[in-house]
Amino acid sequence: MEKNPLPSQKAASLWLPESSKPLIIAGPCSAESPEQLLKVAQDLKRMENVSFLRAGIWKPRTTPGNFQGVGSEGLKWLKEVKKETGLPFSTEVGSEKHVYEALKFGVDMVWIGARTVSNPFVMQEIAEALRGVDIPVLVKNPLSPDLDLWEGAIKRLSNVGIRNIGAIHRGFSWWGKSIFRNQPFWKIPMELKAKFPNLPIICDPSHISGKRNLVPFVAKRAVDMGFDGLMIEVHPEPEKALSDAAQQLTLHEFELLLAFIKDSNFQEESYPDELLSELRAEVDIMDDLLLWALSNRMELSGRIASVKTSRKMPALQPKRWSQVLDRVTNTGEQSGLRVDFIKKLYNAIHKESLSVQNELIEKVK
């Protein structure tokens, strides 16, 4: 029997702000010096706002070449930080080894990132290793839009005991054009949170955007979803950042952010161009995925007029469409689309895929 998938979250209210005020996490994408991160410790502390000073010391970089992060230095510099500041400390752990690195410095809280939650195995070793540890754990959603791999991600961790988990949603992997660097498919921590109505949910604008100009406006949408917190990257000198320069935000831009979340009087249609700009990349990431599905389908409406043709049988299957029309538009009805609509869109296919069959059939006979 499978084991309680996840903690009640009871131990959540010592690391989250009271209910009305979102957790914002923020610091460099990376730790590159002592002085770097006591100055953006220094300013972000002055704030009230930030309850954990984030940096990178191990960087899963792309290509070898580069920049992968300081290494355990970065750990004393951190550890040395809060001791001047006061503020609590967060880093990414990726190993087993790195939970142990983490750790012995005093680590307050670690987030496991997109690449590493793509991989069960490492999920499992780094399960084990934090196993009696009670210091808040984040998960980041993996590269791809699999919600079933993020939350076995997270029920490693439960199953080895440990009770402050929360997910960080970063966006996913997509191979068409967008002005994002990773797609927010908002449905699917909507899903998550569905699932598990205690799961804190961190959203982390700085990945999904790849661009600071869109940061605030993905930090607004988020806090205005109802998602728990921010993960915020912020630089001194973000044009000279060792990583992730694009995305990074300066103390004023930060600054300037917070207020913008917090203003309840903004209306949606008072929202600048950039707003308008991500509203319509999401509807282009869409339009994408709706052309690849039906290319594909058309690609197999093909194989099955083979298949037909071998048989004898005319392209034209009455039952068989009865079957597909009523199956869309019950599926399409729950998911809030009118009845009306997915019949005219699906006897469009139909038609279409009825052309393409009988082509391929008559270049047979």
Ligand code: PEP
The other form holds:
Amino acid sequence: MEKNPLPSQKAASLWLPESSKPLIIAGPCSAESPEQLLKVAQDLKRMENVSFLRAGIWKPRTTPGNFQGVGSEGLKWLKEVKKETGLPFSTEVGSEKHVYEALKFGVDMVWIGARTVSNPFVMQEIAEALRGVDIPVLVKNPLSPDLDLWEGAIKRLSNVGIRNIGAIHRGFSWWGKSIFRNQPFWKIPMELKAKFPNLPIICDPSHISGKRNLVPFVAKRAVDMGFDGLMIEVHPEPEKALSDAAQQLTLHEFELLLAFIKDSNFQEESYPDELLSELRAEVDIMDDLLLWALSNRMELSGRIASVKTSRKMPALQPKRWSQVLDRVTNTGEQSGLRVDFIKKLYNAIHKESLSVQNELIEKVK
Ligand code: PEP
Ligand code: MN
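The form predicted in complex with the ligand is what I want next, because the block you gave corresponds to the form predicted alone; please supply it.
What follows is the entire complex, opening with the chain shown before.
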């Protein structure tokens, strides 16, 4: 695998806290009023380990008619709140114009949202607008589980000389039922880290979870896996929030989360079950994927059967079967599976495939 240190990257410690501590970014999904921002910022400031306030002012909504954000007005509030509390602030930029606006108000850090990262034209425009700017720029993963697209967005920023780039893992859109709003697919951010060891990667458990009771478990898992920081949605009154109400934490819940991620012995009755459901939800997704792949494979067996019938070939083709077995045994072994297991599994799959084919061949005879 290509190892690219993103050469223009500054030592991450210049904007991350002490290397052993995760960077904490917290604040409401959306800026709603000057009072809301001041309240949340004052409380977060008291907690000390929060490095940046977050608040979205331009909200990319999936459904038209939903709250679109307060716009540039929110930048005035954020600037004022920083003056009062001393807490640096960050916001999402989704266009060149947003970048210029945010910079005008002295934004301390910006992030680029999942929908924007999915569009290379807009990413390039934003990168150009940020040329020569020396604030950290965080890149969320794109909506689809596409590492190249994520990496491409990061490289566009690196190519214009941005020195403080970070990535944010916020989960991926996926079909099927799951307890997550966005699927974590942890392997993808881990691969990004392996490719770019100097690139800080922050986890956004709020958008992965979609509901507040899951947020601490996803956060804990991310920290245990060595993520460099967390971005958490916190709101003074989450149930009244104008966006993402179900996933925002109260300040008290956020304090508990900070204790939970720090202390591996933290005891709370319901916690082990929640952690177990997080892991089981991932297993369910993998099972759905396995079943989907198997049903597609059997459907192909049916199509192969009709070709074999027209060519008067028997269903069992020993040479082809031995090639298939060799290939899957090698690939499976490289992925860490035991040879014995792959052979057992594939014998069962092959047996089922032959019987599907034979049934069809018999039918047309
Ligand atoms: C957000 O951070 O509030 C947001 C809209 O995030 P995402 O781009 O991950 O959906
Ligand atoms: Mn949100």
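Think of the rigid core as the biggest set of C-alphas that the two forms share within 1.5 Å after superposition. Predicted model only: the values in this text are computed from it and were never measured. Positions refer to the first chain, counted from 1.
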K312 C-alpha relocation of at least 2 Å between these two forms, rigid core basis: yes
